[in-house]
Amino acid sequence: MQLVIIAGGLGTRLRPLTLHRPKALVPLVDRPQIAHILDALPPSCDEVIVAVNYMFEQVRDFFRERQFGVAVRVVEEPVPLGTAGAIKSLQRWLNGPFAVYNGDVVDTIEFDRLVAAHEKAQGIATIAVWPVDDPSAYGVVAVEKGRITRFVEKPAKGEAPSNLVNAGRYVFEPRVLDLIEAGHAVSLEREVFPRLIEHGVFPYRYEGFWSDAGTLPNYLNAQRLLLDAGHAKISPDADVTAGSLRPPVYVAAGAYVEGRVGPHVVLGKACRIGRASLRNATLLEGVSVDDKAEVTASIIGAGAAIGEGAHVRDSILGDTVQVSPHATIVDERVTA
């Protein structure tokens, strides 16, 4: 079966970090975004379409430069459609039934089971739905008697018909596509779920866990879903020794600890961090941290600089941003 990936957002809720690197490939603990979906692929998915407007070179490269195990097409959406619409612009190249995933998620659902789910249930659509405590940020699910019978995007708090939210995993009828206008923006959550209800939709429940990525609190959620899953490591090339590290913590190759880092910290190649404290945090590649320095519920970009005494939460700091000394930054978002 072909899976469709959508990976054609333009990253706003992650700025400054995807001014410079398409969302998809944002590294996440060990891996780009995206690579995550990959990874977790059985044999049974034959061919994985990649639909992308928001640089497309830079995801095209990615795939050409590395090897999944699956084919992999990356096509470009030289204008964006909408979830549905990059959907409908691939037809040509889909053959039959097929899954379609939102990239920046992470999750344990199977692939194999999700489609098995499908067949059974004989519908036109089978999605995949997950509980979450507040459900109003989300697209959310009525289901009666085994069916799906009402979609609401983003319901004001209290006003949800249950707490199961569209986990962004799907199996498609083909079908589906003749009921998605061409040429034009639709969304699949506004537009297109509620016109598949009489045909049939099915939610699909897993275990395991999910988080989407697509924000600062959701990013850090799904790097401390991953810590725990057992991503966790530090490289035998990263110098600890003088430091004091919380786990689940993971420390790439070349970075020098000194300070107290954890828990759920990562930290990218050739990081620096000092007598500094660190929690609930990614650094991305070569990022120092000065002495008395603290980092928390925070991402900092490649080649930042923090300065000596400087305070940083729940704030995104771009690429090569310097931090002066004994500054605070809180719920900000720094570019360079």
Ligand code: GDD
Contents of the next structure:
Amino acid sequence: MQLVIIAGGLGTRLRPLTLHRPKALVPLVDRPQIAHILDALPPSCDEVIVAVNYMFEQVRDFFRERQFGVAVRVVEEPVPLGTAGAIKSLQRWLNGPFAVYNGDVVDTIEFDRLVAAHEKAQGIATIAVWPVDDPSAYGVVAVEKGRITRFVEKPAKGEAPSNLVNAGRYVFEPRVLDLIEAGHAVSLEREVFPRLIEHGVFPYRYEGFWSDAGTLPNYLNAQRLLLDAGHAKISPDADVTAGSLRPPVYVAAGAYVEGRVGPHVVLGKACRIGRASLRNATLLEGVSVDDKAEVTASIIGAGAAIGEGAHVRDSILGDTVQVSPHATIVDERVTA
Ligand code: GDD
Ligand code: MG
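Hand over the structure of the form predicted together with this ligand; the form predicted on its own is what we had up.
Next comes the full complex, and the chain you just saw is listed first.
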């Protein structure tokens, strides 16, 4: 079965990291976000079609260089067509029932089980769902007698029909394509799902974990889930002997650590951490953090430098940002 990955969003909620790289290629623990999806595909998935708009060339080049044991076609969408318009534009390449994944989600879903559930239910579509505490930032479904009876995208707080959200993993019958107009932007969630309900849309539940990774808190949640699930690692080519690590952490090759790191910290290649304290954070490659600095609940872009005694919390710092000694940065997005 073919899998379409819709990965054309602008990634505005992860700016400034997404000013120079598409969201699909933002590193998440040890590899670009989209690679977590490819790694989990079984042989029954015989082709992946990636629909990209923003920074198409970077995604195309990534898949030219990295092989995943499955044929990957990266298709450029010259103007963003929305989540359904993107799928419609791929119609000529689709040759039967097909799966669709959002590109910015990490999970433990099993492709084969999702497909098997779709075949058993015999609806026009199957939507994987996941329970969350606050569904207002997602698509929310109402389920009655095993069927989805309503789909509400981003309901106002308190107006969600349930706490089951659209996990961004679907299987569709080809006739779904006939219900999407060609040639302009169409939203799968706001326009197409409500239309599909009468044709039989079924929910799919699975075990394990699920997280969106497209906002700072969700990205950090996704990272935490991956680290807890066995992606923690300390490279033998890192020097952590002078530091104190609180697992789980991921430390890439060439990193040097003196300070307190963890839990839930990812250090990219060649990061240099003085006697600082890092918790629940990602540092992309080549970041330096000086003595007595503190970094929590933040993503620090490649080559950034955090001065002595500085505090960074709930923030995203772009590549090569310099933070002055003793500065305090809370809930900010900082570009170099
Ligand atoms: N090709 C293409 N073209 N892809 C797009 C476009 C477009 O115009 N717009 C968005 N995408 C891609 C994004 O890159 C992302 O992988 C996916 O479609 C979903 O878009 P987001 O912008 O990340 O949506 P969201 O996170 O607010 O909500 C979506 O995901 C939730 C789960 O994480 C919805 O599908 C919700 O219903 C769902 O609960
Ligand atoms: Mg998203």
